[in-house]
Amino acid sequence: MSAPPDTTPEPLDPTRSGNLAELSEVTPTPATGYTAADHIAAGDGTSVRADTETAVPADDAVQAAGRTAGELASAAEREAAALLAPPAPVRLGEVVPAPERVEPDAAADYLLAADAVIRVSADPAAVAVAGHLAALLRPATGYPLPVTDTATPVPAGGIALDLTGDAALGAEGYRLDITTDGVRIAAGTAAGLFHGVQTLRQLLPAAVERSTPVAARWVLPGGSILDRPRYPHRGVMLDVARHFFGVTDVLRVIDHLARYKLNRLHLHLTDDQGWRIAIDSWPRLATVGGAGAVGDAPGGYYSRADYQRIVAYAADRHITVIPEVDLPGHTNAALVAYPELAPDRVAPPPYAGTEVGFSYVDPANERTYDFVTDVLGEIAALTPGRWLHIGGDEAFKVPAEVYAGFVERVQRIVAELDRDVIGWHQIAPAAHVDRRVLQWWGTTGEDPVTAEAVRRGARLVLSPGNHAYLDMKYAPDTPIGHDWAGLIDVRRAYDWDPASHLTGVPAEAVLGVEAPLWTESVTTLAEIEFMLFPRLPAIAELGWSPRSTHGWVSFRERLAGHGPRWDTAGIAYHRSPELPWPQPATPIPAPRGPAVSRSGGPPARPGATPGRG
């Protein structure tokens, strides 16, 4: 998990590093998001609701394989324009994460035209993906891009999203075909279509990230991509307990995960410094326990509605939220609110430092288990995903036998809620329960206790501290972050193999990877982004791409090409000297909407503007 620095870190000082000087003035730029309940504007002034099965109006004859004279004329015009157009500015193989198979066709580049239509299978989840695609493309292109559903979507000069039910593509795979006549994304699930849309986004010029129309030729490289993920669990952990981040900040992070096909957001909701989610049966947890943060920064917490908004926004992007309540340690904020849970029944003072291992709820007190049952029960009711994370690390003051008994009882509580338990790998000695997952954050490849837990049936999510902990500094002069697990530059984040990382753990026991970002020293959304980028795509590629595609030389070239996209989208990032950036750093554009704030008041409420995901 997160090891303690000696002193409370200072906020980022823009005078301390040339690469970071702009961050104190950066406000990452949100833009309009999309949910399945929104209307999809059509070019003729009509609209389609994403939660209905039929567009109004819809010309089934035009959508069929047969062509009208007008369509044939338009197709001929597109082909002539394609012959005259310069090659696509992005090559088919420049995608991050690297696809499973890429087959370029230089003679098949496609020019997106102003009259293009997005045709999609008549399924509500697929229509929602089509609406998301339209919302991504309309601002920069200025094109209406009407969305219409049909039983058999074909490109017909535009873009087709075809929900085929093809089991060979798996739960998240897709096939992308680009010809002079249009684009077809086929998938067996809406999640697969969504991931295909993210690939399509990367194949367009970087200007597609702008929020206002750009005079550009929107050319896509011809060819085919077949793509399926290597692992089912590809995630990021965001610590909102050490420093609190409001709803709009979290939505922005979700957009970043979606961009690189990550599908899990692990929220570290509780720690010594703050409790960040309202629990109706224990109200002082949020109102009292949520008041503080590291360095006496303003606190905050999520109401039930706030949390549900985060969960729904993630689900719209095919991301599952995994909530963590850290137990039995890291509980000082809970003990401030409810001293009856403390071993001595005395309330400790609020804690704004960064040491660990000193607090714990009393494992011998039955009231503790009432607390655990109530808290996990309320959170489970708000969380549709299968997993509840119970923490379990750094409970240094709890004897080993007592600790194991506590974990085993909490595991049973999770099972009674019909959920699967995840815990940091310190819970490994406890008895196994079905579908138990250990999140491993060690720094060496030897861990016989965890390997033994795997032999008893546990599966692993790998978050090695010296490769995947994104709160580690890039270099000695990085002005925020830690170095207890070493310095993690982009290559170190990328150059390891989850399948063979732990001795004695078979490849099939690894569910995937997760990159934690602890926030003892991270205080703003711009700083979150700076620590995520450019390392986040490295972890994403480890989780998604086949091992056969792994290669540092190729990856650094592909990743560097994303710099202009981040500049255009207003994403703060570290301009790592390891990468051959294609151009000098450019100023981050002004915000598209209301500034994202981190005030000490309540978190942002529904209605605030999320980012483009």
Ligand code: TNX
Given for the second form:
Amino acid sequence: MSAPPDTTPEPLDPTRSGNLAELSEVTPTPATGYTAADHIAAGDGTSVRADTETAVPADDAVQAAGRTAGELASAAEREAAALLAPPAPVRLGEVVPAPERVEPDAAADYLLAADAVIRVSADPAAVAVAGHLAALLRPATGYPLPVTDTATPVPAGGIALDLTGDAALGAEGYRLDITTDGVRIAAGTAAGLFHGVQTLRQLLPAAVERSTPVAARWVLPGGSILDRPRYPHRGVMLDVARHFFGVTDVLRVIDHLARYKLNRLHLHLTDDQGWRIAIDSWPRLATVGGAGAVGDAPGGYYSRADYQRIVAYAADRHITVIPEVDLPGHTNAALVAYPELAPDRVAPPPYAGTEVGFSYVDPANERTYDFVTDVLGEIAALTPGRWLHIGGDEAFKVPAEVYAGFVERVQRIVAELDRDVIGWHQIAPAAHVDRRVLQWWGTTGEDPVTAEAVRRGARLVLSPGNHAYLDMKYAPDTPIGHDWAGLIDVRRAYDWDPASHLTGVPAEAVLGVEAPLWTESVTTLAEIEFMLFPRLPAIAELGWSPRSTHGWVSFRERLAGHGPRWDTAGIAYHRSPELPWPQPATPIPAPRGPAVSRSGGPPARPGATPGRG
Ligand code: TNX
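Which structure goes with the form predicted in complex with this ligand, now that we have seen the form predicted on its own?
Below: every chain and molecule of the assembly, starting with the one above.
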């Protein structure tokens, strides 16, 4: 179903002495070791590769590429054959996550013209979405795409973003109409417009992901889409404590969430191995507690300004940051910085291993509650979102009753900050507070204690370890990741139903889904991407699409069609054998570069980090 786009890029071989100017103009992705090659399309819509092989003298190319003249000749022949095949446009239904309703109209394809204008309702948030759309389209199209705000935006040959104020589409829904005369996205909210823009982006050829102009025919398939999310909470958790990831890495992860209409970024900010956010009233948490990481990798922490930058970047993409301070366990780094919080008031040594469950702040010490109040207060002041995540997992050394009392007190502190509490499902036995959310990470689908907390009023975010834990390996030979919750291939990430997953929990209690990425074994941005893709879109579809659209056969086709987009965007992904990746117009030569295996694993790195336990 997914037609091979004309723009599948070839991986560049970094060992090749090719066209350096060309290399330097694409988005730098040093960690992946490969990135998109340049493509030039002829005005008639056929596509010609400006390959490095044609950009250097033939002899050099033969030598550098290690190919014979005969091989080069047959490659040229294939290129010529590819020229004869016009590119198939993306089809209207090829969107991930699957929209609620799709009505194609084959006679209504729209061709984006160089002089197209983006017209948008005169509302600052809507204008910001229009700016985002223009910024997405300008690099690859090279078109100016000016943005004009107006009381009643009409397509008039271009693209209209119409903030209707109509509540029918809900807080995040949108309607997209594509006709030969223009494109209209209508929504009741700026978030809805934003999600509509992500759909529009996926309906353009994969070359739209390029960071430099390419003369393609920018065709959108005609028809209408009506779309609304199934769940209000659709998230990813990134563990920045086990390994630290700087602001730019986090911003790129936020971009990945936005593509797939996710709206929550849960940051696991503190753990035994590192404390990652500056707290003015307890400065040593970051400066001392943030110094290390798993395997003695470099530590680090976000300054207040760094954290605010992350929050603002996410907010611009209609994503809410949920900060987590894991309590009372997973606190070794805090105890190194402030031994007064330790049960024995003695500083433990910094911890760079991957065991869990050994540390805790002293629930019997009033100073502990000063610490919690100060830390959560400072973080809340920097966080516009409603939620504060208090962790609560694996506090194995704290007796059950003491633990419940501690959690209840922390829940009250959160309520006093006028925020809603989220915790891992271990907090279930504590008393209910209004709008309490439990994050389920079990692996069995059976948990009477959590079901009972739901009966008392809690709601659930589902992160089943055996389906949604993106730190699990795909297959036994996946070079990084764990397997304690099982192997999670793409199908396993996709094939479960949040509404009926947990016995005794009614569908109405489920707020949504979240895919956690723990990083004991994940050390680079490329490795993050390798674990996220292609499973992140699977979880995104569970969170967004109506159950009636669920189907592995359709999903794997749609998802595989995104491979060329990820290639072009320089995203390092797992080329899972479960998916029918589109064949490029000409076969991609196996990369001889040192770093990347496009099928097996992420870029190699020196010294593997030990797994859990
Ligand atoms: C369990 S899931 C943990 C984390 C580990 C993870 C590794 C949860 C709430 N706690 O501390 O990083 O397993 O997969």
